[in-house]
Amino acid sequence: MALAGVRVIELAGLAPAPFCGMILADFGARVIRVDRTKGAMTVDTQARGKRSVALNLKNPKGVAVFKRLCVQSDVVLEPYRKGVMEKMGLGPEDLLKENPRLIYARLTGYGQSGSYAKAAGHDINYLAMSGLLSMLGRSSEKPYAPLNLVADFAGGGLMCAFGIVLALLERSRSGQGQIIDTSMVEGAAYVGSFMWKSRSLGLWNRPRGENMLDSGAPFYDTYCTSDGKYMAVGAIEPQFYQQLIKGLALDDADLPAQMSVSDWPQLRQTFTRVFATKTQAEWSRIFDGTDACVTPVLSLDEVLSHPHNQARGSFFKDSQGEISPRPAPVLSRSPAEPCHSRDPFIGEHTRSVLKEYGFEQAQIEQLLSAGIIECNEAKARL
């Protein structure tokens, strides 16, 4: 796999950092998640392919163990607010002094500088600060966040993984590590670069929810079918729009012009009425094989059984029977090989990882008896 041989130390956190670590693990990196001791359970649902070490970082001996892990690793991934790692003596200056080749990835909402650097927040706050939230929502309605996808995962976890790969590539030339400052505000904004760069095209001149790509246009929206499901329509180009009209069995001569914005409400009413006359399956049969840009809105449970997704193996079931997306993109020679076994328990691999990093058995037992580490191999065997 592409990242085979890369060692990553991931400090346990919430959604964005675990996603970043999972991406690295999917593509071959050996990711060790460092959990807190005395933790009953983890909230990390993106631990695929990772190993878990339970370590007390509030104790100087635990800090020393962590430093030893980092000396022999390529990447450290930390999701804490500005200053937390420095208080423990584990800031980038401390760790890069021990290992100049280390990639120190910091993933936070607001970044490591600025007046909000130490402020709490969540995806909706970062999305708001990026400018993008102001553009998301239906006409005459308040802005709404599209789940916690844009800032947490696209602008956060995915952007951080991209930064890590860039830093690893650069290190292959320079031999030096570096610090990655991933701000979810800036990451989300960067993902949304098209919104800024396309303003001169007039795509966003109207109020929120009244433009072509934000649900304002009737030919770029979703419609309810007779069985209560939905079809997604994205027939922007004239040739695709004509195929949409044909599939709906409408006469173009009876309809207003596609780009007559003032007539969009009337056109939407027509599309709504027609789509409601057939089931999702019936509309899918009509539009499959055409260039009308009409597709069924699939639920998370339906994606696995769709013929196209089946043909590509786009989704898979793990050993627990849970459906997951296949890692993307697909590399021809060194594709990702996601782990199908269950996620690790907290501290399940503490003993084996420490041995791998050169700790003697007697040292491990001392750390265990002192409460510096926890080992949960027995729980894993249950």
Given for the second form:
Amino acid sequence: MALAGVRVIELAGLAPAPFCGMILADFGARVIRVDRTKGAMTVDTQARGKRSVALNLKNPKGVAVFKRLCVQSDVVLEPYRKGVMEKMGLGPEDLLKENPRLIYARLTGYGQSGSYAKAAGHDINYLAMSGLLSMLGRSSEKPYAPLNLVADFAGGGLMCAFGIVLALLERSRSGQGQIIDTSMVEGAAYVGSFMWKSRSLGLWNRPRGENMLDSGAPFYDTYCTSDGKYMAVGAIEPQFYQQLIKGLALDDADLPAQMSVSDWPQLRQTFTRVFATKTQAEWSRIFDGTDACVTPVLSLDEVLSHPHNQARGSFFKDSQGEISPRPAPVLSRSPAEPCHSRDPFIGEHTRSVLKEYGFEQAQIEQLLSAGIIECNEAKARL
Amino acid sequence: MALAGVRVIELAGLAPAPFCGMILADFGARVIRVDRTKVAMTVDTQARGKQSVALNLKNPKGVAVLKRLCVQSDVVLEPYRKGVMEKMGLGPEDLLKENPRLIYARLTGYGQSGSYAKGAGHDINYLAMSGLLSMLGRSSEKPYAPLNLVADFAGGGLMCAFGIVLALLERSRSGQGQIIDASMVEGAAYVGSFMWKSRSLGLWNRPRGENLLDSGAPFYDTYRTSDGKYMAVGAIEPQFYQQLIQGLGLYDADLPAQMSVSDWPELRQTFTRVFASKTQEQWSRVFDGTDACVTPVLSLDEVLSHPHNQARGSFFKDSQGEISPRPAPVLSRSPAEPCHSRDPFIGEHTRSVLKEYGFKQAQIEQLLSAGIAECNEAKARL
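One more: the block was the form predicted alone; return the form predicted together with the partner chain.
Everything in the complex follows now, all chains and molecules, and the chain you saw is the first one.
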């Protein structure tokens, strides 16, 4: 796999860093998640393929163990607020001094500098600071944050993984590591670069929710079907729009012009009325195989069995029967291999990992009895 | 820079592939965009740092020129529907045969297989097929697509760039290229992996728009201020929620419990009323420097000058005075260097690129006079 042989130490955190770690694990990296001792249940639901080591980082001996793991690895991924790692003597300068090849990735909401660097926040805050939240949400409503997709995951976990692989590539030439400062405000904004850049095209001239791509245009929106489900319509280009009209059994002559913005409310009403006359399955049958750009809005469960997705293998079921998206993108020769087994327990691999990193058996037992580390191999899952 | 020396041929397309090309250019790759001849204006607004070559791909001689460019490059990035490149004799097997080190990246909505592979579509369709659209939008509204952020850019351009860099890293070990099949349906779903995986935590038990992170919770939403602007509130953890209440001048004793879902409508009304009593600036002053997780919702222009963003340098102005997000993430030793000059004209670099790729002067002039290639060096911008 593409990241075979890459050793990653992931400091346990909320959703963004675990997602980054999962991506790396999916593509072949050895990801070791460092959890705290005395914590029974993990909140990391994106833990497939990882191993877990439990360390007491309040104790200098635990910090020393952690330092050794980092220095002997390729990547450190930490999600803490500015200064936390430095206080433990585990800042980038500390670790890079001992391992100049280390890629030290820091994934935070606000970044390592600036007045908000030490403040708490969540996706909605980072999205607000990025400028993008001001463009999101229907015109009749206040701004709407699309779950925590854009800052936590796209601009956070994925962006950080991208930076890590970039740094690994650069290291293959230079032999040196470096520090990656991933700010989710900046990651989200960068993902949305097109918004700033397409203003000159007039794409966002109207208020929020009244433009072509933000639910303003009736031919780029969702519609409720007779069975309470939805269809998604994306018929922008004239030739695609024609196929939409045809599939809806409407007559161009009866309708206002596609791009007549002042007539969009009326056009929307017409589409709403027509879509409500058939079920989602009936509309799918009408539009499948055409270029009308009309597709069913599938639920998290329906995605698995939709014929197109099924033929692609876009989703898989793991050994616990849970559905997950297949890792993207698909590489032909060194594809990702997402782990299908259950997620690790906290501290499940402490013994084996420490052994692998060169700790002596006696040393390991001593650390365990002193509570510096914990190992939960045999813990039954309730 | 991290991608110094990497030569990319980007076949001109809509927003996703140009974004992918821009990311690669930002991080140091030589990105050559191949445009069609007889086209006056480009629609690529994400063209900074790229060069443009104009070729007539309806003519076999033009295709031959493109083939030579591809074979002498590291990455080919093509956004066409399944079969289009193959028809021109430029499919992955054709090109990889002549250059086994080539990374052949294919960025499409539905991927290279499955029943929709030849169908037209846009972000809203890919998002619908990914399962994520079914979770987006307030409870009182039909599903809402957040611009074209999630499928076109996060699951499309960025995901493809990630795959390309993965493949480049793998090639540095194996010496071989490969094919990247980037489907935006799959890319979007993968970005949203957490949604499937956190269902077991009960995070999405309620209908759309009534959960913790999808505008159900009053302490995770936006609020209008007295001057018609907005604040973003993300105060999930109890200790942060306390600071929110405090900053709003409210008393815990007067309010229902934070997690009492049936009381959320009442709590929302209270927050709405209070936020409407001050301006955005006043609220920013109240909450800045606290852990209340309350931030202003900034516009695309306000982001540049907000003190935190300004200290970070999160946004920059190019030579045309346009604001853009700085590339993310920030690499300490080999950072991105986004081009500040104007975007290329179509065909601006045809001569210089062909010369660089080994075409003889006489050959180039012949191609130009025959209309196989076009060069628009001196075209004044209107």
